[in-house]
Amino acid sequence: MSLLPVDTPTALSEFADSERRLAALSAAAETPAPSAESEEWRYSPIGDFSPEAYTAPTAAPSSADVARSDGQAAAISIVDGWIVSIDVDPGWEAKGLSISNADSASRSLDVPDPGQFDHLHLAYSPSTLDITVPGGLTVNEPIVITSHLTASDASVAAFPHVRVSTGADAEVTVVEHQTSEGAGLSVPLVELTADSASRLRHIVVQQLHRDTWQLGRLVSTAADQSTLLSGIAAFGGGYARVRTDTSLDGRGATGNLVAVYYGDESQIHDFRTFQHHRGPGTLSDLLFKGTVDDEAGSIYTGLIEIHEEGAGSNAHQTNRNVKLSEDAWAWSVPNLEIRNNDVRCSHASTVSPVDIDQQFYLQARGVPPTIADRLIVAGFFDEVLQRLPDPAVVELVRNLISAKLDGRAA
């Protein structure tokens, strides 16, 4: 499998680090290719996928700086995989906070059950957005990464890569709001670690266009007493997949996972998450909610694992899907592997259309149709976009939804 078959050996050969990336390379062209026909990638349209489509860039594209905004810790652009600016508040970079575009000459793949796209992004990706919050450090104000992926006649594929660290006792709120111009790959993956006692929120916003795909990966660790937040907020894309793996290791640690999708024409948002409860007394609490309409679909498949030294462990995982049209389709898969008695766990799906008795509630009033539906389904979203943290972030969730449904009015 390359994304450049031609000349990736001579396009890669110029990083300073070209032996490990092309050692990488081979691994990709080593390591089975995804198959619709594996448990993983069920009901995906894998198949379709062309990977000698894509080239992967091997300069820095030419993009005018990110200005930070009124009330941002700091602003970074990252435009088809490479950091082009990196706006830091100096107030917030004098009491510690550190970002910066971190050299990637000793990276190594750090993913569990890593697969063909993880070793071709250890290839391809250019550098890391490296985000370090000191411990005891409260940033009290969002860190804004604006990830970008161009047209081109060639489509783009883009590897960006992003890491974000909190000492103990620190804070931060990490927004990132993904978007794209056409046909093109997007293939990130976004590392958190949260030191004890530590808040470490990660808010994704994925505006892609519809002939983009996206095969994402996010990777979080958590010691004890702290907690992580990873939320994301899904409305654009061909086939947007993401798979999320949450690692309790500490005693008492927190995770929660949220997710609101909107998939519309014909739309696939695809999520893969683990919520692994390593250390003892550790709680997470998964809700992803998602609607599709015309002929879009979703896929959730997710697994809780309780290790044996998870005693005490408190998990939920719950997913919810809303039909708005005959065509439209869901598939919903919840999973508990439990190797420790001493556990409380719960997991919960739903695939349904519209709730009638609210519709014939909403109408009986004099409600129009259309409007009913659409005031159901904004009340249906409004339990996730409670729990994100931002108030910006929920405005711009909120007008999204709105947006979908004017189109669907339309």
Second form
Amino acid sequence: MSLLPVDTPTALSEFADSERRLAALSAAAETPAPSAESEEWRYSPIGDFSPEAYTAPTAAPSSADVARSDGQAAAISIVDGWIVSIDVDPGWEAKGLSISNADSASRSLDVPDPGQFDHLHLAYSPSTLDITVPGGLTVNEPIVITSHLTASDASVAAFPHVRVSTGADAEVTVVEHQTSEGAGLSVPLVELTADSASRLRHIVVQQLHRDTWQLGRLVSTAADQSTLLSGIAAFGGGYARVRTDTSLDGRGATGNLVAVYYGDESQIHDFRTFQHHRGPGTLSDLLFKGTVDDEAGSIYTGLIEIHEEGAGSNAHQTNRNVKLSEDAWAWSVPNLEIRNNDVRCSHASTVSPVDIDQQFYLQARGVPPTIADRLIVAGFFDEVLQRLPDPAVVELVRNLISAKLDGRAA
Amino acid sequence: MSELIISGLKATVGGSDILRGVDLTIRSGEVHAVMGPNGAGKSTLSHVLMGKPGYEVTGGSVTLDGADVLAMATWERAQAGLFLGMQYPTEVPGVSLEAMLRASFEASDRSPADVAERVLVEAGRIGFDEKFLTRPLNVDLSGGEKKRNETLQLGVLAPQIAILDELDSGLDVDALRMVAKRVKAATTEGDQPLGVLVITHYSRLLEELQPDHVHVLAKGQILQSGGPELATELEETGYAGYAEDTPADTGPVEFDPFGEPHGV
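Let's see the other form, the form predicted in complex with its partner chain, since the form predicted on its own is already up.
Full complex below, order starting with the chain above.
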């Protein structure tokens, strides 16, 4: 089995919209495979990827439904890219919150800079999870998605597709938990669309198995006066990559982009971010903080692009990395492209070991070195955690950081 | 009764001799002031006593109640009863005062259960605004608040011997009085009164602390020792009599093996 045509076309013919899918698969086969030679994949181990190793399931796996917990507006379960259950609070449904398993027959390739994996996503993604919050509705309980990848004889490739849109002056928080059991490939696509003056928050907590690869995309657009928060907390995966494209289209739109990541052993976390300022007076604020231990690595490359129409924009980009071991590595490459002079931009990037003055301060008060480092590293992430909206998520992420630090001491 | 004995202590920074044989003995309940010109090695002495990285001890010994301090890691020195009140307390983002103090208590046989209560009591004694207690360590604190924070920690940790490096810098007159009063009280309170080694340029702090012994550190050595009257004398005459010929003591510096020889 393989993701690229050998025997896959017959499997795809089981879908109702097989013609569209087969065309996408042909396009994927004709598109050059990503290579670390290109800027977009620089420093990555993508050269080790082989599509022959994976199979995308063409039928929904049997899986138990996931029911809502108290305080959740909805709970959705996605397994191997298939939407297996949707449980929406009837109260929110009555107010107009709509969550559906949408037919993807009319899908087209509309992500920026499409590559081979985007064509593959179009070919294999079973359907679209469509979350729509109508204008004026504030959903003050989170919508929780669990996206799981099973392990089987053949390594599974999953292509989940999530679309969230908020109408004018609407508000919602969507939390997505990503997990897996073993070797596999996760290729999630998330599209966020915030209409005028709406508040859309999307947080991913990535806890994939170390043998799982992830090649994710997150594409968001923000209309005038809307506020977008896109958060990523990445702890798992072997090579786990997310490309984030944020387009601030309307006047005064705000994009807050945050990430925490913590790699150890041989994990590689890879983030490519694009902050497009297309509307006047737009604001973007990116804060990505990560830690690498053992032989782990991280890659951050980011571009702030102020377009001609982006007068009066403010754009900030900060990436900080703490190296906990000699062999760990981190690439941090921030970039600016400014085509309008009336803007304020800043970028900062650091890669450094734990600060020796901070270590000395804590140790001089009687704190043993391993505990001191633990406190300092946990504290390093605090600035990001303060920007996450959902207390349950903050607690979970804090615990996941602690678990990583515990593993270190062991 | 505790006793810190510094004997013939020599140390280098980046290849330069800064301490050239320091002898000092500090006992429980005593207040010693070390004064001296810029670059005399005062801060180096405090850093070396606490084991700050970047300094090399090239001779002498330091013992606390007979235990070899120089053989201990920094945190072990603190657990053994040494405290360093820093001239420039480091900002530690995301780490709370209480979390640090609890970790320190947990590493000893002391119960961390009453840390929060002790912090509140100490804050009250030195007029440290409670709103600062929840901030990350030293982050966004003024110079004076940082010094109060150091004094607060001294009160909570209750060490045997405290080395206070320029505790007075950044403090206004009222704050200085409260902080000095707290330190002074520690030297008389309880069954194990605090021994203090206070490092300062100025006699203002000493008026409050009333040291039993005043020492002049210059050229890396204790050149003169006396009673409180020595501080008064220095206030009038300055350090002109202890002319400096060593490089400025600004902490670890990059040593350039191809540069001009200096410091000898």
